[in-house]
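For reference, the chain that follows is the form predicted on its own, supplied as structure tokens.
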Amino acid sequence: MHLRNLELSNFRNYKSLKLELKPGLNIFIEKNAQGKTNLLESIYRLSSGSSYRTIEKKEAISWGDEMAIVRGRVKKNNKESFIEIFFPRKGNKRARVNGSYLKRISDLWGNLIVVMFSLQDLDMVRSSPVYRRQFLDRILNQINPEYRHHFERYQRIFNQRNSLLKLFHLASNRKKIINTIDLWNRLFVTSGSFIIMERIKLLEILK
């Protein structure tokens, strides 16, 4: 997998940037406060949608601009993609690949795959075990689309799950609302034991 272009219109410090990459390595040296860590994470936008660095889609827009847009093209198994992001300062992200939109961010996960190392991977030795399962789905999410269907229903069912156990307390007919509960519960279990399998293989491969 290559990326072999990459272009940012509003993107942090970036006004306007058209860059070539080569296959292989490529290496980015220039002072301080630059824009190096910002061009990572671009390309990091451009595999799953999201920064590593923050969670304020805001942050990624120039200042007293309206819009930021990433794009690349990459080249995998001898075929081209098109992948663009659009961050508006007011709305929702979007993203379209070979000119198409996406119907969700997450669709973007497989495109294109990317391993990324930063400060705040040690927070995976030195802060709450959530960090490692961040960074277990991280890796699943882009290489396991049978897992991302899982862990996008899990998280489904797991608000929807929430929801009804605080409306028990308020209800009239709570027999109903076992059931309805005893339901969610089968289908969470099973979303949930496939990501707790799954996360175990990849546990093994990496030791």
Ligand SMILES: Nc1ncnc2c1ncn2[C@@H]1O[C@H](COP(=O)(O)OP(=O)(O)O)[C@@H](O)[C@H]1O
The other form holds:
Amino acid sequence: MHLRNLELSNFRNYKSLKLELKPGLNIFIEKNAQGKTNLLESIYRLSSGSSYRTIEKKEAISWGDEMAIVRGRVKKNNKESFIEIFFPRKGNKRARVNGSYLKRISDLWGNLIVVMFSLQDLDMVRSSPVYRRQFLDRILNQINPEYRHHFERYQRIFNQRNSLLKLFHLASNRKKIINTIDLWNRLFVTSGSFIIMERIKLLEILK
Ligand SMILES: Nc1ncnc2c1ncn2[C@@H]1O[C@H](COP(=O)(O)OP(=O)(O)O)[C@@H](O)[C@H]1O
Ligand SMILES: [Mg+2]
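Right, the form predicted on its own is done; let's see the coordinates for the form predicted together with this ligand.
The next block holds the full complex; its first chain is the one shown before.
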């Protein structure tokens, strides 16, 4: 897989940038605060729309501008795809692959596979387990569509099940709710155990 070029518009300190990337190793050297990390962030965002630095979409947009755009051409098994992500200040971010809009931003997973190693990754060893899970999830979401399926399903079930549990305390007909919770529990376990097993398999490889 090779990211052939990168185009930024109103992305952080880049008003407009067109960059060709060579296969193999590319090295960027500049003084502090010139945009090296911003450049890496934009590539990272091209793989999923999200950032490793912030959950704030707005931070990607150049100050005073209305929309950031990141574009990149990816070559994979002799096939080229053109990825575009739009980060408007108002409204949701959207993505296009080869000119077609994706239904959900998460449909981007797998088009460009990115592995990032940064200072923040030290949180993985220093901080709470959520960072370690995120690290594994990010890899598995990129390479395994079945994982993606269960991962998304798990979040949905998690929310539904929690709402039901809250409702339970207020409900007059608890029996009905218990039956529904029971149904959710089964789905919860199916997706949850799949996720755990895949994380363990990956850990074995990483070890
Ligand atoms: N949303 C933004 N709009 C405009 N400039 C930004 C934005 N976010 C960060 N910057 C600027 O980008 C620069 C930092 O770039 P960075 O990639 O962190 O530099 P470095 O080359 O040191 O890695 C700073 O000058 C900062 O002010
Ligand atoms: Mg930096």
